[in-house]
Amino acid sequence: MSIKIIKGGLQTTIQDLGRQQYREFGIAGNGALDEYSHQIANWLVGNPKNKPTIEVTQIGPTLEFTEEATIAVAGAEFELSHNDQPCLMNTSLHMKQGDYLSFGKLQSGARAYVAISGDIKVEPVMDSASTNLMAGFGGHQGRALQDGDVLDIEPRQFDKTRSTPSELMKELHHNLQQQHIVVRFTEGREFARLSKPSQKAIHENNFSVSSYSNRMALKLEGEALRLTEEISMTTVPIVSGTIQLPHGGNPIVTLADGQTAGGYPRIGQVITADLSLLAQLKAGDSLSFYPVTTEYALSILKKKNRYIASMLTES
């Protein structure tokens, strides 16, 4: 079967859980920015969590299905239509030959994930189907989906109808409704080089998300942070969630498509458990940072992964 892309949307790409094992060669991890919504969408159609999904950003696509398929949409809250009739997110949707799925108004969040029972047939690059927009490989021809594209699908029958568990749904809805979020971070290698007022400001001030943000990084705007003295930096490793401080004093937070090395002071690291919150921010939203220890960050990640696994059980 196949899916025809009637409208491509703003930036619609194919993503799985990424290719982290190639960072030493300068290859970004890529993958779904909101890994938890990606996992939920796959669970709703009976897929393993690493199967590719279609990541939708702010303005969604219109998709036409050439055969029967079970699909689901999770993540940012959109008005959604099945053949011009309103339909629900966070539940299995059974499409027939010739059916359309259309994304309407974005209500909250920034990114949603469309899963199809089976497999989106794209050639893996470095063990991943994820699209690397900067390098132009992976996904569908290494780019965002465009009007008229056709995706080949290897379907798998899934006749059940699942819905996101209510307890998990409440948490997701609460997070998406917030135009201001607090993300937890650990101190970076150069945190001590911040001035004392800036060390305090990083977790007391609110930062606004710049319109120049993308899958590479969140660019933040607010009261400038200052160093005690200029630091001559060589190229140093960075990962998703690294908070860097450019010369202007406004932080940037690396995301999944970000470079693997940078030359700015690393003043913090957003904890892995909170990275999915960053994926749902858009221009004009705001965030602040809350300091935690590395030990706490690890314990929270283990707890969150156990929680998600317990919610997404077979049924």
The other form holds:
Amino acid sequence: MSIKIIKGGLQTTIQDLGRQQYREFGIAGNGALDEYSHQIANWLVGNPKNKPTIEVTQIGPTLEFTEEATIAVAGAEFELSHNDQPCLMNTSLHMKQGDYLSFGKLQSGARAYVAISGDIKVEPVMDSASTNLMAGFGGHQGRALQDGDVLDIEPRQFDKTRSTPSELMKELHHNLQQQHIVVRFTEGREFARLSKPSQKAIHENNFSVSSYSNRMALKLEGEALRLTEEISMTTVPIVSGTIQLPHGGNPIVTLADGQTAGGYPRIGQVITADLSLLAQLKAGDSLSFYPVTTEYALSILKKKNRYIASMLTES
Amino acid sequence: MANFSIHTNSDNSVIVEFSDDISIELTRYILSAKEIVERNRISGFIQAVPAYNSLLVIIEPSRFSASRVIEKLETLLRNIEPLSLKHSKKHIVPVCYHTSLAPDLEQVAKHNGLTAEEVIEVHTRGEYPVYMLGFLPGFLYLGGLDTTIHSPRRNDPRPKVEAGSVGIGGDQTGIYPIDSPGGWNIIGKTPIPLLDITRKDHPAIAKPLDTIQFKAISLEEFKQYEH
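Any chance you could show the form predicted together with the partner chain after that form predicted alone?
Full assembly next; the chain just shown is listed first.
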């Protein structure tokens, strides 16, 4: 079967859990920015969590299904319709031949994930179906979906109707509805080089997300952070969540498509468990940082993963 | 003997920081450390990413303990020897320096009080060691650019520099492997692809400790590559 892309949306890409072993060649991890929503969408259609989903960004697509398929949408809250009738996110949707799914107004968050029971047939590149927009490979022809594209699907029958458990839903909804997001970070290698007032400001001040943000990085604006003195940095490897401080004093947070090496002071590192929160920020949103230790960051991640696994049971 | 210290970098990585000055000798130690780390797979090991004077070791966060990884690496890296150069190769990269492909060649020449021909002569004479990859997929950080052709980055970076463009930015020379915004002075273009995604174990044209030498080709030769 296939899915026709009637409207491509703002930046609709195929993503899975990414390609993790190619940073030494300058190739970023790519993959779903909000791994948890990606995982939930897959669970709703009975897929394992590493199956590719369609990542939707702020303005969603319109999809037409050429045959029956079970699909689901999770993540950022959109008005959604199934053949022009309002339908729900976070539940399995059974599409018939010729049915449409269209995304309407975005209500909260920034990115949602469409999972289709079975597999989106794309040639894996370096172990992953994820789209690398920068280098133009992976996903569907290495680019965001456009009007008129057709995705080949290897469907798998899934007759159950699953819904995201209400307890988990409540928590996700709460996170998305926040006027202000707090993400936790551990100190970066150059944190101590920040001036004393800036060391405090990084977790006391609010930052707003600049419109120059994308899948590579969140650019933040706020009261400028300062170093005690200019440091001449040698280029170093960076990872998803690295908070760098360019000369202007406005931090940049590296995301899944970001550069693998950086040359600005690394003032902090967003913890792995909170990376998915960054995926749901859009221009103008406000965030602040809260410092934690690495040990605590890891205990948060273990707890979060255990919780999600307990919610998404196979039944 | 290379001196280093190991630090927590994030909740899924530690970084080995070398205190020695950047040099090919140091890169040989770093790559040797990388091989050792890859051979002795630490629990949850994902990847070791080398840079000028550091080595990032990335671990699956659900299996990460900073203190355990640091302790393990301190033991593993106790007696590293510089990596042998026997697997290093010299790559000849054809570059067309024709005006139509070299919008900033005149500027680089003027900045250094040279003619365009002299810039090309100096640029093709050098043999540039690869220190690391990064910045863009397949981008090689090259050393060894002759001081007589150093040129400051452009004040107005271009929104799109085409893949294959060869540039000079400050004291560095390099090749844009993919279309990208860029502020380097573009002095030529290579017709060869710099990223081959079908070669999983080696998608770039060179690896650290290899060397690159540029060979001037004519516009006609350049065009022949395109067929």
